[in-house]
Amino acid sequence: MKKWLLKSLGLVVCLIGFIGFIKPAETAQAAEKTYTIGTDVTFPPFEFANDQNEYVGIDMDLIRAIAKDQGFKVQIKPLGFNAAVQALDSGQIDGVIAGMSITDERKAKFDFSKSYFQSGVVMAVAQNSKITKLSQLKGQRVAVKTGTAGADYANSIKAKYGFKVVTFDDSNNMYQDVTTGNSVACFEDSPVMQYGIKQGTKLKIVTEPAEKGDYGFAVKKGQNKELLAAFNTGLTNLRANGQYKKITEKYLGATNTKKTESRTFIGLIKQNGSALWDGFKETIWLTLVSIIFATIFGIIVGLLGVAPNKFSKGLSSTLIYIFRGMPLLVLALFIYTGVPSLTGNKIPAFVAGIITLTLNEGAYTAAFVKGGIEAVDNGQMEAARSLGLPYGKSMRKVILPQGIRIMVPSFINQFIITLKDTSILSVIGLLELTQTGKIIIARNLEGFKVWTIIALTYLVLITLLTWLSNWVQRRMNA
């Protein structure tokens, strides 16, 4: 029994250790002056993906031009603003350029470059709205985006003007909340709002820019001083040679108003087919790898839960309780940003995603493995032991073959759940289907149509897996 228990625990340790070697290429980027730069995914005209799924915008062109001028390379990580800031704080990335306002509060944790852009916060309302000033917001609901200057400004005046603030993670959902009438207004940086309106967002700006502030490139306080110095030098050079002006006019000039994308469902699929396919492959890859490790982890933990040993049962119950009870979003952020903050070691996003799904889905798998084994009549084990079979052999030859018949439908259902749960990993910047959808919407602001395409893709996959589940159950009951 002790030998079997030690083998099981050894497999758990090996499993978790092996995950760290998946996709090692992501950790090799730090050599030879290559810096990992975090950014937002829905903040045009500063950062967004074009129809070739390339990250462009004022910030993207600027950091690449500075890198070329100063002789270093950059790897862009589209994490979303909030996740990017957390990743920088935990040391997962080297810098952030995401239309980040320079504030005293942020200076406490980050070192900023010289200002590379000045902006102000404006209020926008639906095109048919009669609201024209802040005093009309009393008792109303106002939308803001997490971590932005617009959110800070709205929260600073909400008591004075008597409105309620609701927060979103991306600009498109914030705009949609206003256009659908759920909120009466939103607060956004002036150039971002102007760009959105030019691209077809059905809003209008009704106030002058307030709380004017500077955008800066950020690094973690006390670190990457050479990168910060290179950014400042490169920025000075770009301003002097006219390249800075060309970059800003490219996205803010009048010539940027032409819309070339088809806005039909077929047109959106054709134009974004490559990006959607890449997101689909990442989703399937995440699901397959996670379900393999989650199944191994779950079987081991489930078997520990039925072993005739108090320690193993306690360990199994504890693992199931912790990882099944913790929200997947919290677990993902804890592994990707919390653990590196504690240990000082970076964890690639893909590896963090696999570990997250392995622990969470594995806990659920362990619960039904444990339940499936316990559903087998106790007399089966007693009969096997009475014939002189050791515990391990009794489990393998007698109990598990009967328990597996009970467990198989649950295994396939868990595969479906894992597939759906991959969407939550967009919060740590993995380019699966959900994150891909956010990136496409940031460019064309066709939220309803793009999310319909993403939803139908998931629905087809889940329908196929459901048919598979039903087929397996029929075969086993035949």
Ligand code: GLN
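Numbering follows the first chain given and starts at 1. Think of the rigid core as the biggest set of C-alphas that the two forms share within 1.5 Å after superposition. Bear in mind that the values here come from a model prediction, so they are computed numbers and not experimental data. First, how it differs from the form predicted in complex with the named molecule.
Once the rigid core is overlaid between the two forms, L389 counts among the residues whose Cα shifts by 2 Å or more. After superposition on the rigid core, the Cα of I66 moves by less than 2 Å between the two forms. Core-superposed comparison between the two forms: CA of L445 displaced by 2 Å or more.
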Given for the second form:
Amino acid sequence: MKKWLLKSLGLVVCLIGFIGFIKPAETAQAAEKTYTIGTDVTFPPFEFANDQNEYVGIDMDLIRAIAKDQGFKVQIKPLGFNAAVQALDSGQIDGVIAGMSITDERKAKFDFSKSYFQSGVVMAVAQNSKITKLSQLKGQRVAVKTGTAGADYANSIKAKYGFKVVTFDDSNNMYQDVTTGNSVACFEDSPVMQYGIKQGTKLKIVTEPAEKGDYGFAVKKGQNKELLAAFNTGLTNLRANGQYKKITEKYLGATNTKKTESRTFIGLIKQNGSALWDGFKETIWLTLVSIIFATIFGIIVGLLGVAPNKFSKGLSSTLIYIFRGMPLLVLALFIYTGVPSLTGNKIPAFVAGIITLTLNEGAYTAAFVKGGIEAVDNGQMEAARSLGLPYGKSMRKVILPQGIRIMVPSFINQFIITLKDTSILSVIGLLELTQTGKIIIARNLEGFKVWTIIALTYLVLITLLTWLSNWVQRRMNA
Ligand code: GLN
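After the form predicted on its own, can we look at the form predicted in complex with the named molecule?
What follows is the entire complex, opening with the chain shown before.
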């Protein structure tokens, strides 16, 4: 048994090395220092994906121009506003530029650059709405975006005006809740709302900007001091040489740059083909690597659960209890943002995703591996042992071959679930299929068509995976 365990552990170590090898992008280091900068998924004109799915906008152009001016490199991570702020707080990323308002509360946790833009919070309602004042919100539903200054503002006045707040993770979903009539209003930063309306969002602004304030680039308090200093110097240089003006005018001066993108299914696939393909590849990688690790982890924990030893049985039950019992989303956030804030060490999103799936899917695997072995008649083990075979050998040669047959359908089931669960990892900013879909929709608002394309892609993948698993099952039974 021990030898068997050692071999398995050896295999896990090799596989970790293998992942390091196949994911060089996560660790790529250039001669110039590379900083990882978190940003919002969609906050035009500050950050958004253009027709080529490149990240552009005032924030993006500014940080790239400053990086060039100051001789550093940036790796942009479109995490979503709240996720980016959380990732910065836990030290997973080096900085955030996301139209982030400089507030006293945030200053307790982050160091901000000098202001690079002025903003305020406005209320927007549907185009045909009669609401023009806060006092008309009594008893109504109002949409806000998680963790934003707009949300704080709404929460601070909701008791006074008697409205209910509903929260969304990105601006686009928040607007949609108002355009569909589920909420009567939303609170958004004024330049963003103005730009969105100019671009065709079917809302209108009805209040003057409140909570006026500044946008700043943020780093974690007391850290990345040289990055903050470089940002400030770069900003001053850009203002002096006219580049700052050029960048802001490029986005704010533009009148309706209405999309020329094709809106047919084929057109959308063609237009977003390369982004979808990248998302597809990431989903496959996540699935395959997680399946391998979860299966190894699950088999080890499952075997521990049937070993004739109280301690290993207890360990197995505890692991299954914890990781099967925890929602995948909570586990992903715990590993990606919770653990690093405790240990101070970064965990790349891909690795955090693999660990999450390994633990969760592995716990399910362990449970059915245990069940499969227990389903083999007790007499089999007794017979093998009475023939003089040691425990490990009896397990391997007699019990497992029978147990595995019982487990195969559960394995296939678990592989399919793993594939589907990769979509939850979009919350930690992994650019897999679901996150890719969110970003495309944030730009073109074609929710129905893009989600149909994404859903069909998952179905194709699941069909392929099922075929492959069934083929393996037939070979095993042959
Ligand atoms: N300016 C707002 C804030 O800092 C919203 C930022 C955003 O949604 N990206 O909270």
